[in-house]
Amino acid sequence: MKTLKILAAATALTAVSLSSAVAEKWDMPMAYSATNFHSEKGVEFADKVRKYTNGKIDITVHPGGSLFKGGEIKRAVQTGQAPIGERFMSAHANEAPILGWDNLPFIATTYEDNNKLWAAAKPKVNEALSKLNLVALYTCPWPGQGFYFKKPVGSSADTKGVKFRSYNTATATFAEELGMIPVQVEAAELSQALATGVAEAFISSGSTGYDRKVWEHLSHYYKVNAWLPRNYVMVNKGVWDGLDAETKAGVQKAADETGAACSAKSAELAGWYFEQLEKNGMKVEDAGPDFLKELQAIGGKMTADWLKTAGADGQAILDAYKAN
């Protein structure tokens, strides 16, 4: 007898190790190819959160909009379908306009100021993504905004009726004051857009160029460094809520260097996506004065617009970053 309850509590005993050590599994849709460094470095934290948190989390990723499409992903994540996922903040300022923070055209047209505008914004940000059940981990910069045609640009004389591939509502208000017509298109459609006739023109960083080969459908990319989106990914906040505090530090640590990391490795290929984009044929140049002129009226008026659906805690966070 006495044996028998010796095998008993060591089986005991080893069914609880064994269930303890059963890592959970998270899923994790991302919108862009593999060989964006967004998606590099979402790897990457996958790598260092089974590191950080002893095998208990282990995240697969599923890049270019294989699991869920990029429009698809955050009501994923909100509604537990994915536990974590990522996408680009501004995709969602239509239903938390506070969201849309980072595509405030010609307000932080830096890293440095891209940054500061993030640490201004990220306290109200987080209240509106509580209430929409996601927490944030971490969030990293797109290079700045510029604007792809299949034909020289001097103005909006010259963009009247382009079909014009939006991705927010940021972008669809900068084709319709251009006299453009905006399309719905993700990233992970753009070149059969582009191929398809579908678009004709659209407004991003040089790393989509570069990954999407654009020069074989434009021929021209104009600087513009219009602003900085982020993309950030988010875990439900259920899931998050239910880690224990252990695990948590474990993928906070993992999430805080791989977002010191990504930012620094959008910096670092800024000006390398334009080189390839000229390596392929592609004219770059900044955009001529009149050009210019007109996107920052339009600038402008975007952000007059913004703070009008933001309210007081959009003034709030302009005003926090003028004062850094």
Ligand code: PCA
Contents of the next structure:
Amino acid sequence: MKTLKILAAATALTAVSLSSAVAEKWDMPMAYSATNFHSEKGVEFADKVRKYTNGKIDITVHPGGSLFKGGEIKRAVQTGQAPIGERFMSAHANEAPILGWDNLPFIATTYEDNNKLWAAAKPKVNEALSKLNLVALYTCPWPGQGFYFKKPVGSSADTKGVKFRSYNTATATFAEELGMIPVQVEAAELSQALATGVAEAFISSGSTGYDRKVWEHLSHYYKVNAWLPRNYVMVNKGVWDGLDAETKAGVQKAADETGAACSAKSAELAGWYFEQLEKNGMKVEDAGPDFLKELQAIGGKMTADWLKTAGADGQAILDAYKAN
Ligand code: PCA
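The form predicted together with this ligand, contrasted with the form predicted on its own above:
Complete assembly follows, chain above in first position.
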């Protein structure tokens, strides 16, 4: 009996060491604050992946650009320095214009419409990502984008010469159209940029304003709701293709569940973020009619510019979206 027990214990030990021997350890750099819902969902994703792959894939999340800075994450995953990572999709539109599908002003301004637009864009986006040696596992929208300023703004007459933090090429163009001076700054470095005067305005969701406590430097938020851009969790294509079918299915199940939960969380928090900005002394209001009219005109131009770079594929996405 004793021998049997020892044998059983030894077998159990071997099983444990075997399973840990085959566990693949994946570091997952993420670009935004550890306490942001995108990062919290990333941690839940890692838990689900461990569960659905029976411990075969063990992901460690590194939020806030701590392992690779936001601007370096895509390259790290493309080249296999990190097998998986998360980043803002339209930040990559300079390399593959189609990835700017979610940065088109006033085209899809609700979560529902953003989902419809994503459904139309997804096949083309996946094609483009594949060429970059990437596979998207899930995407998750930020709440709607509006403008932060340190003074009341009623029209572009008030924005001339303002130093504007942009997060991609499209937002830099937006700023220039308003007579502002764009400077690209990572969300992780935004507080510092505002504190040092490198930037004095930006476009983003209530979420990033809250994360970065921007009420310490700025006073006004205009709820333009111009677009709901997405983050995506991407995996290196070679790493993905190397997984067996069962493991892939486990990771994909975790991704599908997390994508849905993350999107729901974003919608749930959108209004709450505005309350927090107000509680901390900011004026949160709709953009006035003159400003809005200007923004809409610029938006139309930005969409036209995007269509020039995204070509027939871009037009096909917009047509499919409008047909639904
Ligand atoms: N926050 C991110 C991207 C969009 C958003 O709402 C940022 O400002 O960098």
